[in-house]
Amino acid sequence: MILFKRAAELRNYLEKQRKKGKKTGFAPTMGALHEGHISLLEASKKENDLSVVSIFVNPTQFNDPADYAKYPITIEKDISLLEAAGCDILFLPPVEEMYPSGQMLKKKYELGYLETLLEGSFRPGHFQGVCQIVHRLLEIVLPDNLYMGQKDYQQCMVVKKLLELTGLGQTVHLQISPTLREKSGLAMSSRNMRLSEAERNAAVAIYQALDHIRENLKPGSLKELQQQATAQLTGKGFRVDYVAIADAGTLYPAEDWDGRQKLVALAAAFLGEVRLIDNLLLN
């Protein structure tokens, strides 16, 4: 595995590989890697000649400075995991490399309604920060395929919109990999590292609440199902930001189901100080 810390050096290396006809896959991460991240790398290795992973904890997508400060950093472990999994290139830039002129957003990405609901509503500016860093990374790596996880369902939709807005979608193909879960059902997440053992056992309630929606889905009003799932979480000590049922293709809220519309259930809730998100395709 080759490690790069400078954008220009990585860009030059990849340009030489492109001229040799090599296809590149790219998985952007914020580190604290787990099996879910490794599954993105494995998907890339199957479909590309070179697989690039980046580790960069992006300050502009944290609307809470305390959350940024507490984000788990496990670089040595991450490097070992990537080497064992056969990663070709790791991009590990410092903040000043990604934001040489400071961290201010220099352009507004017109994401429309996507940044007004769910995560966009509870984390103002979050998706602008996501677009800023993903756009910068894509311009450096110029991959053929971009790999992201379904656990960040809304983020995947935002990145798809980013590819349309920038024109990068003509050359970069977004590949979304299924959420990996622990045996309990808990979605794998870097934030799980911040949970105590008792909290980790309790955290599976988010998956259970979403699964309750899936198991009890039937045509008609969806309001009671949402209320039941929210009550399940509140009853187990969560501070709930939202439990939502939405159109799987647009994320528009779904209030009544006709039995055919493709739906996704999404949730975000705090367990102690840790905010967890999850989602489940319902049908």
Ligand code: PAF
Second form
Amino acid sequence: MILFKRAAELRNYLEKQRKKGKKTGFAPTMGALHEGHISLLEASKKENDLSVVSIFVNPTQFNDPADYAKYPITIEKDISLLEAAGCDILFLPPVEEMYPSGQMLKKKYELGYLETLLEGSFRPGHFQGVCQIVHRLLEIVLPDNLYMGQKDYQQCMVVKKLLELTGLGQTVHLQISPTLREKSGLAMSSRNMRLSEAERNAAVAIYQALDHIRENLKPGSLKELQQQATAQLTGKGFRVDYVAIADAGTLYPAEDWDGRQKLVALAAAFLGEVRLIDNLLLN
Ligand code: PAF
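Switch from the form predicted alone, shown above, to the form predicted in complex with the ligand and output its structure.
Every chain and every other molecule in the complex is listed next, the one we just looked at coming first.
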């Protein structure tokens, strides 16, 4: 595995590879890697000649400074995992490489309603930060395929929109990999590292609440189901930001189900100080 810290060096290297006809897959991450990240790399390795992973804890996407300060960093372990999984290139830039001259948020991405719903409404500015860094990373790596996890359902939709807005979508294909789960059902997440053993056991309630919605879905009003799932979480001591049932294609809230519309259930809730998110496609 080759490690790059400088954008220009990585860009030059990849340009040479592109001229040799090599196809590139790219998985952007914030490190604290787990099997979910490795599954993105594995998907990339199947479909590309070269696989690039980036690790950068992006300051502009954290609306809560405490969350940024406490974001888990396990770089030595990450490097071993990536090497063992056959990653070709790791991009590990310092902050000043991604935000030269300290410029943090200079561009505004017109994300429309995606920015005001769910994660967008509870984490103001978050998706602008995501777009800023993903845009910058894509301009450096110029991959053929971009790998992201369904765990961040709304982020995947935002990045799809970013690809449209920037025109990068003409050459970059977004590939979404399914969420990996622990045996208990808990969605794998870097933030799980911040949970105690007892909290990790309790955290499975988020998956169970979403699964309750999936199991009990029937045509008609969805309000009661959504309220039951919320009550399950609050009853177990979670501070719930939202439990929502939405159209799987647009993320618009779904109030009544006609038995055919494709739906997704999404949740975000705090367990202690740690905010966890998850989602399930319902049908
Ligand atoms: O999903 C993440 O880890 C981050 O939001 C991403 C896409 C790497 C951008 O910083």
